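The chain below stands alone and is given as structure tokens, in the form predicted alone.
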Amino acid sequence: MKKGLVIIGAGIIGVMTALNLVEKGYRDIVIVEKKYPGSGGSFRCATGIRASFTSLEHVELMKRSIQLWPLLSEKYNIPYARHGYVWLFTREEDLEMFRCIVDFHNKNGVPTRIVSPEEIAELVPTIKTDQLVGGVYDPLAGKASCFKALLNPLAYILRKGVKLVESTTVYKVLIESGRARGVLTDKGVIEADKVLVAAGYGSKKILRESIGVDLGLRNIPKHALITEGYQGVFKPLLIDWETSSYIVQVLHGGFLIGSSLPEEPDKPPRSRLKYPVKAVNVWIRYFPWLAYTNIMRYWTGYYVMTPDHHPLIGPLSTVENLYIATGFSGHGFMMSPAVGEVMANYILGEKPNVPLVEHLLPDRIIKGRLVKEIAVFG
């Protein structure tokens, strides 16, 4: 087989690159997928979507992912809402430590804004605030249906003739003279003038077979559950700073929960009995009716992490036609609309069309030119 592009990976990030290369005329493209599209990360996410971030390449990024999500969601039938964030905060120090952030925020264009236990209540009802000290609210944040975000535009771009090759392994990229060349796979050589690896943490394996440079990626196991459907609740996420925990009512009625537990990088992911009594616990604070509620499913995943907890983005300097779009440290589906974009740019011979992505090309890695982020949990 030869294509002009190879995408390794048929998660969020490959199709939202997919996407954006078909609807600028570009459909000589073949995904090649491990197992089944969405099948790493993309289908166990929290479904939600900020740009409330301390980085202002991360805010710039996101602010071009939410003009795009409303779009997308009517386009391709993706349910989505632009229901909020809110950030508690039961210590002192972290609420004078957001204030700052705020600051940031506002002068950046994201209108998040500090609230007091009284707010709180009225943007979640039912919560108890009695050991709040206050909070953010973040109104341009909301959520999407990680399903129907996949889904939909995979049916789309593979009627427009993408082809798609499932359960199969890329085992390197094949570089000749400085390019890349195509791929390797357990079912083949794919021949191809352009290689996008975007295949989570697969990608590290691949990046060190195929040209012996590590990027520093680390799979940090993550816990989540859902518990049965109700009637709307509450619209917001809610995130608990203090426990590095959160809470959202999904679209469906369920309500989904993650919580940190300390766990070994690049380590197969595993149940742990521990984990629902600590996430419902946390949460029970707030709801004290969570108790009584049924939990219907439990499942692990991972945080595929970079050094700085921004992902790689773009070419790399080494090997022409070669690019990388992996480490999203768990903003993957979030980031995907506007990083499907910047793909396309690239892939294109383009200029990224949110400029300070230009900072998250993979050799900052390797040169050392790392950027800060400390909103992170889960």
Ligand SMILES: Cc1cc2nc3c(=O)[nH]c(=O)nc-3n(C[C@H](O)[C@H](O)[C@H](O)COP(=O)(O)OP(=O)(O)OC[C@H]3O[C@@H](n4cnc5c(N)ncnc54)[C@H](O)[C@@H]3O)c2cc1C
Contents of the next structure:
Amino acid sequence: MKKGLVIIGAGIIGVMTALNLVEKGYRDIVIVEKKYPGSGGSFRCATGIRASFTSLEHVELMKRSIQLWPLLSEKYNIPYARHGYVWLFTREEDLEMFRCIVDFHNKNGVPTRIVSPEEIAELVPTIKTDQLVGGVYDPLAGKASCFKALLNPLAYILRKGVKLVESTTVYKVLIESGRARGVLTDKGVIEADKVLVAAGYGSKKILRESIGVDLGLRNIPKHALITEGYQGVFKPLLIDWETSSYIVQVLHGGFLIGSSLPEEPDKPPRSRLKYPVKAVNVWIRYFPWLAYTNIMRYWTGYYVMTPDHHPLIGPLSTVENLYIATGFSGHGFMMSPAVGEVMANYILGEKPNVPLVEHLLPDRIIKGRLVKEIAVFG
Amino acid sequence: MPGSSYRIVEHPVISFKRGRRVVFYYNDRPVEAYIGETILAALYAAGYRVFSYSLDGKRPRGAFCMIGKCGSCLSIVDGVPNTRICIEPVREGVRVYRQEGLPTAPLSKNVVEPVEWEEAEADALIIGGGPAGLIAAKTLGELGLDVVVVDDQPRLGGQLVKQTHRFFGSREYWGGIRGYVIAEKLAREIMGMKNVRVILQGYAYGIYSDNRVGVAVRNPLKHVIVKPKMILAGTGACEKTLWFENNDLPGIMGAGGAQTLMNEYGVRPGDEALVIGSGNVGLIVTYQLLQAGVRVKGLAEIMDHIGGWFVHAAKIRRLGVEFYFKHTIIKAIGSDRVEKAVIAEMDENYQPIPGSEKVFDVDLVLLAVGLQPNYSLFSQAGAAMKYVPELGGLVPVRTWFMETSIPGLYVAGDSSGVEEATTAFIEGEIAALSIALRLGAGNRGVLIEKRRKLLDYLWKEYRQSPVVSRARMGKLKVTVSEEEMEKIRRGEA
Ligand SMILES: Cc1cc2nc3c(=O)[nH]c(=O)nc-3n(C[C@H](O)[C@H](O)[C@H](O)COP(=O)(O)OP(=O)(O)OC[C@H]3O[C@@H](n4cnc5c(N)ncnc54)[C@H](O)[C@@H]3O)c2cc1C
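Switch from the form predicted alone to the form predicted together with the ligand and give that structure.
To see the whole picture, the full complex is given below, headed by that same chain.
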């Protein structure tokens, strides 16, 4: 049976795209998922949401997302809170650099500001500020439940007639005379008019098999851990700039820590003892009591990186009816509401709701038109 | 009621040696205890039954597993929340508070205590000091290998320490000896070997990429990073629960939980009990309840026949315990502890037959409905796993020599699929011999011959008995040849 649209991947991007299409009345969709919904990056993420980026493309996309998050939260009962981000600096030169970034933000409608160690202590109860020279506060930033954000809209679109096929791997997009016509899976062919590749870490391989190039995608292994749950201690997500680490008390109470370790791209992630050791050591300097909490889980996942750390979103000019939404470089969760919206625009032949995303068309990689962004953490 | 004592003074089999008397504080009230007891055992002896409240703060939770596997006794000990008091030894003056709902973070701790770090090398690391681990430690220790044994409990022996009955089977596999006596004997032998190091209250929290294993040790705090050449994990199993109304009421306990209280700590788990499940665990625990002075008002079994060995059943029947076949529990009643339990007869679709309900006035309901392997270390390490209902749940796929798909990581005992102590001993020894052969210890021919005999006995005799056919089927489903395992490792199977 031929479908209108096949979405490869039931991650937050695939689901949000389908949600927007359903809301616009387009329901002839099948989502093909290798394992189970959320099993890729989406359930492994740190749930952080911010518009304080250093490129206009990111800022515009995220401003739209931050308009949408509260609406989605209301409509689909997704826990979401505008609890802010605080960047912590232990070196003067980092603080200096951020003064320019804050200027850039403020000019573009993102209300970040430089804060003193005293203000940090007020924003972040119990933090030890003795090593800090200052910070940057982003009150517009926030967090949401990554589980509810995916599962609640998914339940809704399934009720509306969208099909979900789980435990099925897509090998490649079938292309005939320059036009997508379906996908080949380990369980057979699914025919469709249009195909969206939203397969997270799996996109690289699918693209290579389908169009011969991987558009510069690289899967970088990342590590995260979470403690058992506690009552609220501090609200903002904190970034320790010097060690490229973050900590956030997620909405269900655990402290989630991410911290970067040098990793080779495209290697299967491995759990390393070094990781919890580093993660804990960074944060017990700020929060000694954290040493008395229990780590509940440690997991790995991928940041799907592009050469310019900006996502690939939109149609591919060389293959008709083939769409791509991947390469979120560690920020796909926060962007998903706006990305879902613009992908629905593209698929329905409309102009994207956020005009600047036209700079993020996948072809730019082949054409060498890269966008610049420096703020990537963890 | 707090204040009255549930400590057992006279017992037909065990004589309880209690340590020095100390006093600690529970919710600011003094509680008497003896060194060697856990906090929960002492509280239970004093009559406490509610040890925490559910995350929404509304439902009381009592003791359930008593071996640090479930979350129903999470408490605040010396300012540290989420401490499992069922495995936390009492100390003079320690302050313990009941946790009600999501705890506050331990904010009163504003200094990081220095924790000693140690990196230890070993030929073999054995995680879990139950029957599988103990026999492996002995085998490898006698071959002169450097062995580290880690167990999260305050003493060695695993579930053997609470088995007061005599084991069946041939003398060679401890037939006729009581479980805890075997544990004591093996523990003594192992502790006496210079090349075997035992770390108690040590939690092996992960097996990492370069074959390093992190061990968090309590009392005193220490972080030991073990870098072994080979690992045997015999992490045991934990009790399953059942679905019925109010199944979380204090007084509803895993059968093993009750055994820990009465047989290890000499604390009577209740006055009047109902037991659910007539497998060997249910039968044995019923007998032990009687020995501990608990009245057993009935034993419900959902099947129409006894699940365990007939001799055990005959023994408790002679003592007047009533069996209810084709019955199971459908409801517990009580406000903050069990006061009544309701069982009902099941129709052929295992649905309760209306009007068949029977109500028991009991303060203890023991669930003896099977165990689930403690698989988390294996899946954390990335071993190929399989869900096998006959074995109680998720278990690692292994070769006939007990090696998992992670080269050098072996499994034995209940964590390889729930059976019982005898098979745990045999699997532990097979794994140990395989490790020794890998490391080139001992006389190769002798070890191979010994292993062959064990394998023969295990598969061609012991597991041939119809009583264990289910477990045998289960084990066959996850045991593969060396060639097959290589395929799994290469991702081809
Ligand atoms: C540790 C960590 C922390 C993070 N923190 C944040 C954060 O704070 N904020 C933020 O915005 N982002 C964060 N991210 C990034 C975010 O998780 C991802 O960008 C986002 O989840 C991407 O969503 P997705 O739908 O594109 O991909 P995924 O969620 O990975 O979904 C892709 C799906 O495709 C499936 N798939 C793959 N290959 C195939 C195939 N061949 N056939 C069929 N299905 C296939 C996968 O199983 C998967 O379910 C973090 C990521 C990690 C790893």
